[in-house]
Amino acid sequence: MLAFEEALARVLAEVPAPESESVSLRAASGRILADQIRSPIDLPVFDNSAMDGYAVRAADVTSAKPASPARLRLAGKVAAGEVFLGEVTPGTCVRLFTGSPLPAGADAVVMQEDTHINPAAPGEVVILAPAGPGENVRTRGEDVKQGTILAEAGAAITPGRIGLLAAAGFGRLRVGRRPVVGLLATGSELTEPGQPLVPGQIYESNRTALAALMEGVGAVPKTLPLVADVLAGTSQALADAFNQCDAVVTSGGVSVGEMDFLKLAFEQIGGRLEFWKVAMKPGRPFVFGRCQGKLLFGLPGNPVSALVTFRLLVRPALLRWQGATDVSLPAHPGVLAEPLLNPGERRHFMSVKVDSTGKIQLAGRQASHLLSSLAAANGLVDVPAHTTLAAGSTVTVLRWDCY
């Protein structure tokens, strides 16, 4: 039996190198960088007004006070997205509207709010308070010279990124192409939502937990039918489902009892087993193999086994799968508003709610098939084996909330 460290190790080690392709800007969220970005610019383009006001010579304007204003000659008017032509000399000034850019000869510019203009002098602008060099501006290339990194291969491509390169220029970016993964679920005693159950049978649950877990983390799930707990059935379906896709997660059928077909049909379609015990807690049974060049992962059926297991173990694989260099879940520290207490041999990823101020308690209770516990979490804590976690301690929470 494998340790998690190991286990997930092994698994990220088999992962095949990523593929790319172009997309655009638009469609580019979530998704995996494929190539180093540098600004082809600087940002902002130009010098330009942080508000509406005018430009000035910071010289003309030192002593400027209400009691004392510096009265100043309208020399234009430029809107965002033009361009003043002339130059801003001693005693005149230039209207300006957030984002105009700055006019030659200024060095500053005095907010609206800071003048006035007299209906009888429409050409004079009279200045109630001074404006340092450099005030209200806002400097080219002061937020990105050109030449700057803007995101790294491997990075994940966040709504504000998005609006950086837009900024910068972009409107296709290269990314890690999506791996297209198949979702089978085996027992005779499953059958399709919205059917009606008949006695003995059980709706199934986890392909539609598991493919909206894929669809975070940028792989796009193919579900595919319900496998009965028939040997040669499995065995047809594996070989169906690794033709059709670039991975296959299976979710039930791999552990040891007489009707748990998994292991057995999947090296009889040429598969290899490269391990199917990890010592965690829920999710022990846990296959990972190789067939045709792709990759298995066999979860348990108890749904939050099947849903804690691909958090830790094949989520990262599907990022890495896409390139990305951070695969872990997004973790902070939280502290213990009850004990936690785990006196088995294996650790125990405990299912937790955190509150907004960081206090965290357990979901419900700790079983593998409790739904209810599942649905009211947030959040994972690590448990060792043999282990007790006083309340007040503090323990660092991996998020479940979070793709």
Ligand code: AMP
Contents of the next structure:
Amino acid sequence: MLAFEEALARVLAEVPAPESESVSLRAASGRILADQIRSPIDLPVFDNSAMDGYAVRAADVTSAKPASPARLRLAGKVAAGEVFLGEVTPGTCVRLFTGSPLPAGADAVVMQEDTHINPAAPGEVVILAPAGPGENVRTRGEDVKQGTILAEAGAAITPGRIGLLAAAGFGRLRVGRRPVVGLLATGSELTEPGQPLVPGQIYESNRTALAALMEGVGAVPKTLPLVADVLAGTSQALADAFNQCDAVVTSGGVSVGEMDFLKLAFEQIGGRLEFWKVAMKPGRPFVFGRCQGKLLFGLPGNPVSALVTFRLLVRPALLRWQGATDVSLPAHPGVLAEPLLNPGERRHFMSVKVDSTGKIQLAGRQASHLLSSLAAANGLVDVPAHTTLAAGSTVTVLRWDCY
Ligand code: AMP
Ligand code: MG
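Can you return the structure of this protein in the form predicted in complex with the ligand rather than the form predicted alone?
The next block holds the full complex; its first chain is the one shown before.
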């Protein structure tokens, strides 16, 4: 049986090279950058005021205080978006607002609260406090110098990066193309949610949950019809799925029962099985294969197993497909509020709930059919075989705060 790390390495090794496409910056949220991006301009673009106030020459106001204010002649006004064509000469000042370009000749801004204008003499500004050179001035390039790297190829485009790239003037970006992933659920017991249940049937839940997970990592899920446990029907459904999609994710039918047709059906359509067992719990039966240069991920049918194996083995592949550098779930330290016991032979990725202080609890009873534990979880703790992780110990949690 393959170790989890080996299984992941083999999956990632088969992921095709990313293709890129151009999208608007607005549409780039959550996508993966195809190219390294350097800033074509300085940020701030020009020296400008951090305050509503007055542009001055610092030397004119070094000793200003309420008892002995400096008095400067008001030479003009620059709203944000305007430029002052003259120069601030000794003994003068210019009215500015936050973001107004600093006029030539000025080297500081006195904030409005430290000034006074006598209504009887509106052409004179009384300065009540000193301002040193550079005070309240946001200098050109102090945030980003022209040519600085703004983001690396393979980085996820976060809202913060979108703001930075917009400020640097990018209207469009090249990002990794989103893989279209077919979603098949096998099982003659499965009924579409919303339909009446007949005896022996259960509602199908994996495709919906997996589609949500896929969207969270930028893939395009294509939900395909339910597949009964019949070999010919399973082969046909797989063939159709591979014709329409870049990859196919199935659930169910990968164990050892005589109604588990997935592997056989896949081989019948010319697929090549790479591996179908991983030494992990949940998710020992996990099929990985290739067909027409496309990938098959055959997840176990039990919902917890399907979602955990997706997060650990499929999610990284879908991200790498788009060119992402970081493909694993973010790993954060946390402290166990209760012991985690794994008396078994296989490492167990337990579903946990980690709070904002890092305190970790089991998300509920751990069994691969218990959906309520899955719904309560926001992370996994990898508990080695034959191991108890004691309460109070610091462990690593693989987290999904959003996805
Ligand atoms: P299987 O992997 O096909 O042996 O299925 C294992 C268990 O998961 C069985 O109890 C199935 O009824 C259940 N199961 C399989 N597929 C799904 C699905 N798509 N939605 C909900 N439960 C499922
Ligand atoms: Mg089944």
